[in-house]
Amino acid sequence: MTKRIKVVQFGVGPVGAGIVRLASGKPGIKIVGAIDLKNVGMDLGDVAGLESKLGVKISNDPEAVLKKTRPDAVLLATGSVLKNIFPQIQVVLEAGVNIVSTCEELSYPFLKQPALAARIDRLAKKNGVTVLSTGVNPGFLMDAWPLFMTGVCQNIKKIRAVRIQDATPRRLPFQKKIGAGLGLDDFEHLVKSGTIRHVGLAESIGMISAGLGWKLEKITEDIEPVIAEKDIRSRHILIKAGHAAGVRQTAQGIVAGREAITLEFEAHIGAANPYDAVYIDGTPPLEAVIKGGVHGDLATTAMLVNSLPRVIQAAPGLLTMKDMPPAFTFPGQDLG
């Protein structure tokens, strides 16, 4: 019998709880610990919404949990901003444990935060472990997927990726993050403060350009509200006509003086025709569209869990999805 992968869940918010629900059903994974500032002392199964307890108590002491459990990997789902979660990364790496993270800024930090990226890489190599940040976007739809598609092209002129999401069924923190329900003045204020934005477009452009060997000259980004034409409601929020239903964000990567990479992200309540697509101007030209789009929360948790075997087998250091072989669905129950 193949040895099970022992993991600790670090962060048990909505995404972390989803990871636990998925990982706990995989015979090849054993959850041995959980770390969070909330629900300390409670059973992880109860907090994650499982029908049964897991026999794992949530702790707010990372060092103690890692020392006691000696896991193969930590599933880190605590934030999007790299500098804020670096202390957590440092604790895990110094304990000699691999990391698979949801942190968007960690998905490709070499352009915007090179010093911190180098520090994490040194720590990982010193302790003989691997760090990878992944998810649905960044991590797949707007970077790894386009890069994999270019493997059948003789040359590439331009890459365009589009993600249109209906945010109606998404969790409340996501709906707040895209500004759903805000008046336009409040929306603009929060955009200027950096509160409203999809984190990761610049990182995805950096990953694509590095994967193709393109010298990236600059990245530009634009953000605007998607305005509700009539009153609409999600399970959590009422959006009045004329208010923001969500966000439209675009980013462009400039190579050799021209727009070579374009990423278009749109998430709002009531989007009529959601989809994910990649368009490649090359030889041959390629177009791939996923009708209905990919469910963000389900795909994110899947990427974290499915990447575990690859990360454990990988060379030490800070890696990105362009450095990894494609992840396959982690084995679960037999189809029969």
Contents of the next structure:
Number of protein chains: 2
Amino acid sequence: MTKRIKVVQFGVGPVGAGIVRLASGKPGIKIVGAIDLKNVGMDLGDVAGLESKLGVKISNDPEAVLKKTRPDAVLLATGSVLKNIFPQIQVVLEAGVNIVSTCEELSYPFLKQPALAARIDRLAKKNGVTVLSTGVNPGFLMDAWPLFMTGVCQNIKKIRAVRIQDATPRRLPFQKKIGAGLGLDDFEHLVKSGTIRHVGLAESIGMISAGLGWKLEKITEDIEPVIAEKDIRSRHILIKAGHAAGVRQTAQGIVAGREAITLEFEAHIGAANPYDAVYIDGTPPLEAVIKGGVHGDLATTAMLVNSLPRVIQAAPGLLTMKDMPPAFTFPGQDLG
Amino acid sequence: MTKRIKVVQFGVGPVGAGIVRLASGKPGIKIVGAIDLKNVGMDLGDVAGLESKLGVKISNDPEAVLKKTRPDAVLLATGSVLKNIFPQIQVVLEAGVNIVSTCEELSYPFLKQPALAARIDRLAKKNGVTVLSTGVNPGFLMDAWPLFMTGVCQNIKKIRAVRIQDATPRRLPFQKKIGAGLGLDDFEHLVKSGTIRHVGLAESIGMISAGLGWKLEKITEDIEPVIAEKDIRSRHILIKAGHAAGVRQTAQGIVAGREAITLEFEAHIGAANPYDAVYIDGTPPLEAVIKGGVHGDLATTAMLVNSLPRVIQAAPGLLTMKDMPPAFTFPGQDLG
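The block above covers the form predicted alone; next, return the form predicted together with a further copy of the same chain.
The complete assembly is shown below, putting the previous chain first.
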């Protein structure tokens, strides 16, 4: 490890804290600053749940932190909705700092928010830095991984990715996001208001179709509750029989008049056989399964930290996972 | 598809012919020349087993073909041993043409042949072009794919890749390469002479350790026959009970004094449950399995053709699969 990567953590909620716990254990990374609206003045190690202090105080002044610390990259974990976090992105880019983000809508923003995407790309290029948004999904399981597996295929007719997730061990905000514990009326209400939804399926379809050179005609999406057949008790929530244990969400990408891309996302408490899978109807056909599935919280923080070297080396601009050399596990204490 | 990629096929043996059959069906690729020592003057379509002619005659004069056709890339499928094909590489690079190669030893040549690797890298940079060697293995299943899957891991202790292959449907040269049908004395003799061996395990271990930032201390390799328990008849070969049905080859990468990388390659006629798998002992742990395995011949030609756009766009030099954005299925007639 020649030179340590200097990072600032922007957003120290549950995901941000997980990133900090991981990054602080990597000899090749030095956390030099932290930004959040909460816990201002507290030590980042304390807030992130580390056993020792990090000597980094949380600040609510992004410009001051970036100016003082001059990091190589900001790890941005403040929200899923791109327009809400755009001002933060702007501040970081104008400070001439690379961004690795968790923002789902930023993972492939060219379909739903082309103007904002173009603006971020221009800002990044103007300041000579790179923006990447990643995570486990979107960012890996339903876009980068399926695309990667197509490398061994001569031709493809259809591609399908499935993620069946047991939400039982996940953090409470995640369980709430999938509607676990709600009555069906409440569930439907929150679906209609846009509160219950996994963000990223449309973005993943966009990335896959672009990666394969397919002209995407339409994306359709469906969302429904997974209904508990009996009472289920998780660490955080009691789910009554007949109530929602979580969500089943599907998205279809229509190409040349037919369903060419299918994504099936299911996250509920008490899922018996979690797994992640990619099915390619092509030459040769391919069926790849991750037994037990990938642990979402651990994997998301891993993707953020592991992407740092690639983002720092990349050409300036707004990039997506399909444009980059893949990120590998960042060297640690043990073997690295 | 804005501009067709112009390619020259160098080497029209079984693998090269497969590449030609695939590439000739892609609207985005135009085959403009072919080089081989055999079948000189014949039409490439006839030699590759296509139903119609391609209007491209096979030539044994590489310099003349490259000068006349000025391709974007050469698809080089002439051999596994780097020093044997180096003169061909040199001719192509000096003509200022990118190379996508099947040469196993070139997939990660920095450990076993650092001087030759450095020479190729210099030649490529001097001529402003890129060299990549790829395929299904090495090139994907035991290096690029395991590395890719580490992206969702926070830390890794060990990584293991397994390929159990049924050689029954493979072409005869492949069946001979794995010693199928030989008596055990003959098998051992050909192992000792280096004739029976899958080339690439050491290269894959080199790529994985480099990708993870691990300091590789040693590579060990073992090779033994898979012995037929009863008579087995394939399309090409009769294997008597007690004779070799194929090969079992393993390689271990030693890092920090312990076995951190394990590759297990098994190819024999009559393998009942072929599969490819990656097992990561890490946080989170990960077990990814491709059911039925990946069809080697189809996948190798796919990797070559699919890599063309990435290689043409890449920075000059000798690159490996770990350095590149992944290759995806090249758009075809259907949906592309």
